[in-house]
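Given next, in structure tokens, is a single chain: the form predicted on its own.
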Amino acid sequence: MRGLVWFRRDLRVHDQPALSAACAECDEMIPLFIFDEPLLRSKEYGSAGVQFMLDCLDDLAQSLAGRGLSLRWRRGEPVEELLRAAREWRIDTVYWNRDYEPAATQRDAAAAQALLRRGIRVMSFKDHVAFETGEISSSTGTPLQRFSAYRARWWAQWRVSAPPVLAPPPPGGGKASPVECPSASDLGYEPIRRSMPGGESEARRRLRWFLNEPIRDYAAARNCPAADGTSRLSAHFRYGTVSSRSAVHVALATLGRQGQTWKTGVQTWIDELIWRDFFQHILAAFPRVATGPFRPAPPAPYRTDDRLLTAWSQGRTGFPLVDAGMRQLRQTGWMPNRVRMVAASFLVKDLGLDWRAGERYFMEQLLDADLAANNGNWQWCASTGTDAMPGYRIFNPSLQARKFDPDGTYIRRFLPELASVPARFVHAPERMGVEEQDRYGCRIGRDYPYPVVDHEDAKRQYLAGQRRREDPHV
């Protein structure tokens, strides 16, 4: 029998489902990674993210080459070219990991069907969370709305059923040569200098380190931006260079092994995966999210104001935390989650703004950019989502920044124009006086700006708004 994998968000030889089930079947296996036309077209995603890609899409040609199979890419609309490689290759069945996005499930669907149309076989899998949205319910078998009692239900699950680890496919009989891919200049978007880089191999030995000792202090250190007390895995996840439910079975090794002190850092990074899946579970559940705010509500009133929009996205709002974190952005594609959830709280509660349009921007951005978190993360701080931020809790970013970056190291680094302003001012550099800005060598308005807002102004404005929203009559 000859099969074919479809390979999307899954770019790895471990612990890979439609793979692992295609070289255990078939005689012959074509493994396949259809560039997506329409969304290249799109610009939905940036360079970063379609650098990372790349990166990813070699390493995983050369690891099949290793075990005697040699990737093949294709470009345009992904069903057509779906059809048209198992029409042209006479393949008989077709493997895929499974995708939770609106558009991915509708464009699976209609693939399905028409391989059927022509007798060819089918055989999806999970792949992309540990368990799926009809695997973990309410008592009612309604889809969960609240982490709280997801969470509870996924460890319930997971002691009963915790899903495998699937050995890599052996080497095949000889090497082949591993593709060629296109590069980011071939797909329309323009080259960067990476500053992550992507691959199964990388994303292995990053978590090799990260569970070396890291994650024993990673309920601390990864509030703090200036350190690197993080994975930096969220990317490796989106595009399936490890798997999370692999990456859940090592970090409890590594628990069992190195004993309770180490039981805070272990259980707060997976909780962060189950977060994870958690936001794959509601955009399952709920697809709407994608578009629109989960909680329905009166409009919200955001107003428009392209330059505060250009202020914030260039990191010049006058508020170094947030500068810094979205100049890293620009820069390198990622940011620590602390820093997102200021700097989207910023957005929202201190400008005004919609969240959809700070969440269009990321998604442009981010190395790791997924719908699911993303929207996810956005819809929280926004106070519209499931389990949403309480309106009237709100990021104060010169306190978040004394607490978690107390010397101005992180905004040093993103903010060169304040490199020589001392710690007393770091935070807030509108406060110094003139001959202070002399002697440090930033004038503010002119190398770094006077802040868009007053904070404390656009709060008491934001919780006005809200108290309007609920009572009308107020």
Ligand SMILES: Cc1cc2nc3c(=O)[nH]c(=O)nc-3n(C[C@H](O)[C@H](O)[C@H](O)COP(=O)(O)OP(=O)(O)OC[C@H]3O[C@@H](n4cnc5c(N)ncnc54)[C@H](O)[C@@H]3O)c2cc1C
Given for the second form:
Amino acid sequence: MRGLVWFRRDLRVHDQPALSAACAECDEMIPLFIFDEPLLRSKEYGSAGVQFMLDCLDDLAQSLAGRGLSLRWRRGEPVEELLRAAREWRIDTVYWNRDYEPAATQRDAAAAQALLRRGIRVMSFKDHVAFETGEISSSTGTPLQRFSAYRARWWAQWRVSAPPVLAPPPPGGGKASPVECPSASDLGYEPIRRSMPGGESEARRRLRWFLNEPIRDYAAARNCPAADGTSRLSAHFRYGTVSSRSAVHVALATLGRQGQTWKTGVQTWIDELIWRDFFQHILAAFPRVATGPFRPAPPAPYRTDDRLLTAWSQGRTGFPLVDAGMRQLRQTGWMPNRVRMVAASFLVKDLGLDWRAGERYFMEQLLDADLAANNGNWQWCASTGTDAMPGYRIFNPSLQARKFDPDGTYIRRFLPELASVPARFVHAPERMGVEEQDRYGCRIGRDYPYPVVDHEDAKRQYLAGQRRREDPHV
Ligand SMILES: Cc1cc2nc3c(=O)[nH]c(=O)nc-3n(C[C@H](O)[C@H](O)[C@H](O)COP(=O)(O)OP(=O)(O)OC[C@H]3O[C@@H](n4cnc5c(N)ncnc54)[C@H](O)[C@@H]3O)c2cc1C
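Next up, the form predicted in complex with the ligand, please; the one we just looked at was the form predicted on its own.
Now the full complex is given, and it begins with the chain already shown.
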């Protein structure tokens, strides 16, 4: 039998269900990746994400070549290209791992229908999450909507049937030379300086490093943006260079070896992977969230103000923690979770702008841009999501900065104009007098902006609007 494995967001050979099944069933197997031309043209993802994906493909091509398999690639409309490839190569079965984004679900349904009509078998597998939506539901069978209930069921399910980790196809099996994939500029994207290497080899190295030590202090370090205290594996999970199932297994094995002192760190980290599964589940069960709020509510009266949106996206709001995060994002394609939360809350609750504008901008800039995680988190920050808390959570950007970057190390790393400003002013530099501004080489209004809004005023306005929406008679 001749099989085709359609690689998508699963660019690895270890614990890869579609690849393992094809290797077990087929005498001959062709691995294929399709560059989705309409998606590339939409520029939904930016250069950082595309470059990361290309690095992952290069690494995958090398690993497959070492197993006698030559990764082929095509470029065009995915269903048409898949059908053409299956016909040309006289394929009997096409294998892929499932993707839960609404557009991908539709694409896969169309592909499966067209292949079956031509007598070609389709095999699809769970891969991207530990448990799919249908495997975790409420006692009445409806999809869970609250993280706490989902987390409890997730663990209960893990205890009775933890998904196994699959062995990679063995090396050898003849010689194949790795194909060369197109470059970012071939695909119409600007070449960028890489801030994080992609690929399965790097993902495995980074996971080993993280579990060897940093995970012990993860619960506290994850909130300190100046520390390298998190795994930085999100883009790897996004492109599937490491499976989240295997990450949970190895984290639990680490806990088994290290004992109680590592417990909080390991459990907090696994909780984040459960958040990841939860947002995949929300997107799969409620695909409407991709375009609108999860929580049915009267639409918030967001304002349109390009000047404020530009100040936010370029890191020039006059709020140092927000600005440092937004500049880090533009320079590196990454931002720590705590700063993402503060920057997102600031866009919605201080600037009064629509969360969907921020969501789009993050999708373009993030290396780990992922519809489910990005949308779920933006909705959480905008208080439109699954969160049980109503819309009264508002981050104070200066207090957050004082708490999590007390000496301003992170802020100064990305805001060179504040490099000499001492810790007592670095979280609110507009409080410096003119003499101090001159002494520390930072004139407010010239080198660094005045705050674009007054946080307390903005908070009052936001809360008044929130109360009016909940009770129009107020
Ligand atoms: C406004 C906003 C937008 C976000 N957009 C994305 C996105 O597009 N893609 C993305 O992967 N994450 C997104 N996140 C979640 C989170 O910020 C990143 O996953 C995390 O910062 C990645 O760093 P890490 O790999 O070191 O994570 P770690 O702290 O090491 O966590 C391990 C893994 O758990 C998952 N994870 C961690 N936190 C979350 C979370 N809050 N929600 C869902 N999964 C989580 C990630 O896969 C991460 O790699 C967003 C958060 C916010 C507040």
